[in-house]
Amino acid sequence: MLSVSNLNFQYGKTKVLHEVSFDIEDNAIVSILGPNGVGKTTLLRCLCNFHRPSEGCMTIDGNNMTDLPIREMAKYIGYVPQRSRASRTTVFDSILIGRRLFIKWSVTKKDIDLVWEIMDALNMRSLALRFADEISGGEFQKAQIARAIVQEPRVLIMDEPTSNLDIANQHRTMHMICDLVRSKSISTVMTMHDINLAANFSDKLLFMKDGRIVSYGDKWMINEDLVKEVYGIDVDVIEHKGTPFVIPRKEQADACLSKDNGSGRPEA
């Protein structure tokens, strides 16, 4: 459905990503881990087309995804960014605006009915007519993600979606995606830095190293080896209820806490 062929892209003379290459089945959820700065974002940015690859090819249903129009594009990708400014207008309109594709003359009974029902499923009824920027950053990021779901998408691409959420929310709020986006057939493609959770709510994980894909399979493929090549630490990965578990080993923290002077506090 999604196809990813040697992708290659450069910011001036940065060389960036390094000959990626994936495929994404129809709704499948994907996840994209790896330490900060490996590329996780600029791939995401190369998908929703805000960035050109210098090399490769990017193909969605057969079609080019470099070739398509911005309005074509809307209606494959939704995206939804780490970080937005929260604008002085209701939730409600906010996730509304997704719908703007479709309205032509004016809002249809459709359109509403859609948004309602993407708000129940994120349980965000009661914040309708609340201001954007009256939110908080957990309640506003799930705002973002009603917003491109209602644009019915065939990928829905998100950038740490769980970011501003505590552990709890963070698993309600993936459960709720997941099941929302299993109902509506959207393939997902998310960057996360847990891999725990990662693993708990992904069909598929995707290792980066150095802007170059490391792994690519189900959660599975995670083990010792793999997570040192990657993040470059020693862990334990254990079963924990049909799901691999990983584990940090106490010299790891204990040499976090060597950098401190002797100070016994982490360095800032």
Given for the second form:
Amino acid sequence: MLSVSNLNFQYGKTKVLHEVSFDIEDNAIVSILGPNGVGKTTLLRCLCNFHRPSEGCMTIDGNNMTDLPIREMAKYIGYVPQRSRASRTTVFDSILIGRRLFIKWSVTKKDIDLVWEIMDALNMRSLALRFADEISGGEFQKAQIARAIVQEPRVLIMDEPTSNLDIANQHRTMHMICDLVRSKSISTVMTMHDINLAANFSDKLLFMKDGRIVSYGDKWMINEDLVKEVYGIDVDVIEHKGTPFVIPRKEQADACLSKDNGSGRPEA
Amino acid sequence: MPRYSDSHAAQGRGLISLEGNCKGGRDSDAYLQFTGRKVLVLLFMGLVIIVVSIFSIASGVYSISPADVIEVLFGGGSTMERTVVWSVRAPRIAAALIVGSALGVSGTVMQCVLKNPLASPYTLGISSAAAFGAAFSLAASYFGLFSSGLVGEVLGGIYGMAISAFVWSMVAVMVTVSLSKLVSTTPESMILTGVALGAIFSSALSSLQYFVDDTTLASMVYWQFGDLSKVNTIKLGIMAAATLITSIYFVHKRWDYNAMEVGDDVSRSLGIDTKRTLIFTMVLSSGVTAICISMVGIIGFVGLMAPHFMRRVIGGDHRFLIPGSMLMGASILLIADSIGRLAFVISFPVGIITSFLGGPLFILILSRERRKTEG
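Please give the corresponding structure for the form predicted together with its partner chain, as opposed to the form predicted on its own shown earlier.
Zooming out: every chain and molecule, the one shown earlier first.
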């Protein structure tokens, strides 16, 4: 449904994405993984048409995405940034903004009902009349996700959706998001830093390094060599409750600590 | 394909439908009550403006009772009362309401699209640019530029001042918007740019004043005092039309402004052409400001105070903030003009009153905000 072929992108003369190609099927949840600065967010921004690729092609339902007008793109893609401003509006209204494309002059009952439905699914009904700039970072992140879902896009794109959440809320929120996008038949592409969380909740994982795709497949492709190649660290990969689980080796952790030199600064 | 907690999903959906029906009605009612309260605040403000307007029309050297004012407004009253109300006081009150609304709404939308709570026509240097533009038109007439033909006809008189004020305010807008887009500017640096622009246009204005004769100089200086007694029916008509047209656009874009408050990326993902909205908003808000300034002179701080007060009262939802800021701007200017007209032996220009009241009040608000942030 969403297809990317030979995508290249550069900031000025610095090439950030090299020959990136992959396909995303209907209703699939795909996590993009890789170290900081490999081009994950840039790839997401290209998928949202915020960046125009220097070469390559992106299609959604057979339509060339770079040719789609901004309003048409909004019918296909919903976007949740890593950070955004909290405005002085209620949480309900900040989610209702997601219906912008469908609101003509006034809000319809369908718009309001959908907002309540998604707030229920994300367990945030009690926040409805709180001001968005007064809730916690995690709650605001959930409100952002809810806003993108009420937009009813074909593809939901999220930049590190769990970055503001503690471990309990990470799992809770990912459960809620996955249930919700599956029930709404929305495909999802998100960048993640936690391989284990991504393996738990994604259908496919896309590993990137230096602007290139290293590997793209299901969670069972995760192994010691792949993690070593992408992140440059030694890990053990074990199977835990039917899912691969990545554990950094102790000597790896010790090596990191010894570099710390006891002063909080790496050795020269 | 992994099947994550299908039972959980089913449970979740069940929860939605059950609770949606049970609690949904209550919460929907609470939301409607919440928005209804905002509408009530707006209606109350409208009522206050009507009452204050009637009392303001009634008060003055020739005193008329409020009941007689209402009678005159509905076509009755003595000849003297009709003359005082319709020829002297009502136009001035109407000007306060129109200019206050225009400045209030301009400040609101500027603060939104520039994502800068300190933005307003006055702090961005747009008012200074418009003041220079109007003086430029007077100086051009003095030096005999554009003195003949259609250009001279158009650029002479109040239309020339309005057009010139508009053109020069657009120059200030272009500088501000370009800087905010090209260079990563903080709210404070954008305001400092406005201060710099204000200084440039003020010195340019002083240069013009240096070279013109005493009569033109007097016109320029008198014009700079924001004073609502300068209006006539034609000026009122032009300002009302400009305010109405731009306000319709701003109200039409209220959802876009709500989205743009969150950020440009989010707005674009919602199908909003942010660049186009930014440019149209800045051009229209500066345009209506320039038109008002060219008619009544410089009136500062209303565009800054009105949205700031209203955000504290009814929040940042532009569905309510836009009409609220218009009503607040109208109230501020109406009260300031009434004070200037009634509290002193002579009628005091309203521009001086708003600056006297607005400056210290805004510093007070800023210091409170700072304390709140630090707390």
